[in-house]
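What follows is one chain in structure tokens, specifically the form predicted alone.
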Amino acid sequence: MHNNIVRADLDCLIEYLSQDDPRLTNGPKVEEFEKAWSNWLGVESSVVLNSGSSANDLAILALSHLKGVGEVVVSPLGWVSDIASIIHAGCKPVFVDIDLATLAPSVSAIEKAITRETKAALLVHILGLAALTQEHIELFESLDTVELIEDVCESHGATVGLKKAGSFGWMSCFSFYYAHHLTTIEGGAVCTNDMEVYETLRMLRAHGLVREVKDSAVRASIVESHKDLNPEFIFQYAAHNMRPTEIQGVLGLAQLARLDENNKARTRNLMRFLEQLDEKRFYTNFATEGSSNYAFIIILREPDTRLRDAMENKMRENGIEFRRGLSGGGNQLRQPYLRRLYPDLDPKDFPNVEHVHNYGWYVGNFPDLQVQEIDWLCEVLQGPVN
């Protein structure tokens, strides 16, 4: 992938830094970006952070504070922080397999995993595909005690019906890492329509400080309960410092102006790519309606190790960079941190995740990728393999 930051972004940043005394730490530009991002997404509030991984951490930490510690349903296919955030908050990940069409858990898989201890399901929108269907939405609307948390770090702008992914859940997480649809170099956000969640997230972002609360009545109530403390230094939670910088706010605002057009280009690229793949060799039946592609998805239909190795050699020979296992290194249950924590869980009990782990890759997609480059990529992938 090419670096996502263009000359116009740098010009905006230079103009901002050229002021006599530009503020650099979290301030008005971040707040302006939070409002603009919330308007674009279609939610009430957003809390911008220093990374997408921090967004995962704060979302699950807020869940544990507001709903209690318990189980969180999640797929083993995702970035490490999806599962690490559950562990960090003292909750228990409950793993479910995926549907290959969406690369996300089906409604039936989620239903089977829910127990009296379930606090939430964390659904990851993988590589631009929408993890949610209307059935998922109806399921979570019917559940009184299980919250939906969306990870949309790789799928900015994906839609389900007329709404954007990230506007359905109790909370949603985004990453603004430099290769993503929108970048602030490093960065992330948690979005919500719940004002109690919003105020909790603001405190958790900045050491748990009560002074971060926007609602003056709520802030005054907490201060009144702790008259022995300096009102500016009341720590409601044992939290972290995950604040962004004003540089991230400036870059976010500049990038947001062209996000929709960039997403259209990414989607055009994906459709041209999938149309040329050999359906006998590759899985191509992805649920692409409403997708907002992050990277080209390549999955062999059959578990053919010889073909896999030959394809990887061919991609290397042609200078094509790839990631086997899709997001985050494939099946997280094969990673050392989960093997230590859950030695009795068998990765093979999640066959679709296992198939992607062993026979799936992604290759970069970006808005200014040329059609001849896409066509050449397809020729390399499905040409004769010895």
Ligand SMILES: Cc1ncc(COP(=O)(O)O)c(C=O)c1O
Second form
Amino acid sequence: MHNNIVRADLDCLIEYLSQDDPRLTNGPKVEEFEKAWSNWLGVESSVVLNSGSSANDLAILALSHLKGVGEVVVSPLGWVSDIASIIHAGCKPVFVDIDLATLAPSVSAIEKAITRETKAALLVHILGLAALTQEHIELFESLDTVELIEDVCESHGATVGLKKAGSFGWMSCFSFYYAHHLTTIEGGAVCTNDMEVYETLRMLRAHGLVREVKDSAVRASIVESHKDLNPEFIFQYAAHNMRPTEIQGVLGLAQLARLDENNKARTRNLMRFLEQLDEKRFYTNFATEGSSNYAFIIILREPDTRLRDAMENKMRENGIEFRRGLSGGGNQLRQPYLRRLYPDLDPKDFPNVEHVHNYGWYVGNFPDLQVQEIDWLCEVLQGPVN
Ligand SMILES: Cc1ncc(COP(=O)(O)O)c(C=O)c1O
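Moving on from the form predicted alone, please list the structure of the form predicted together with the ligand.
Expanding to the full complex; the earlier chain stays at the top.
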């Protein structure tokens, strides 16, 4: 990957820091970025945080506070925090397999996993592909007691129909970590159209403090029922500190100005890559419509371990950096933290996630990648292997 924070972003930061007494802790710049980001995404409000993992944690914590503790449907392909957040909140992850075309669970897989205990489905948009189809959206519209939470950490700008991924769910999570479409070095956000969720997230972001609530009437009513407490120090929830700094606000605003243009370049790169890829060796039938690519997705068609190892040797010899297992290293059910918690769950019961775990990689895509580099990458990937 190339550095995604460019000179222009650093110049914005230097200009900000050159003021006489620039504010550095969470304040007006973060708020300005929250408004601009919500506007770009097409949602009412966003709460910017110190990471995408914090976004996962706060989304599921808010779910458990507002809807109760229960089951959350999730696929074992994603980042550790997609599942850790469910466990941290005292909820139970219910695992479902993915479709290879979207790398996300199908409508029927989700429907089968829903029980009376289900509070939400956490759907991860993997590496730029949209996890949602119109059918998913209709499903969640028809479900009164199951919320949709989107993890869009790897797919800023992906669309489903006319709307952006992250604008459909009750909440959506973003990461602004270094290699992502938009970066604030470290950072993240939870976005929502629900004002109760927004106020809850604001408290959960900052120690559970009631003084974080924006709506003065809501704040006053809580304060009123705790007359024995200093209004400045009412801790509504047992919470952490996940606040960002003003530096993240300044960088986010600078990066947002280039995001759409960058995403177009990422998509152009992906299309050039997929058009050349040998469909006999590689799976190429991804649902790319509306995608906003994070990294090139490379999956062998057949479960051929000898070819897999030879391909890895070849990529290493050519200096091509890759990550096996796609997002988060593949099937989370193989990871020690889940093996310990769910020893009876068999990772092999999720055959498509298993296939990606064993025979899938990602290789960096970034806006200034040159066409010659893409063509060369394809040549290396399709050429003869020993
Ligand atoms: C799908 C997904 N969710 C959550 C995260 C966590 O984000 P962060 O690294 O900002 O904590 C990542 C990280 O890249 C991710 O890919």
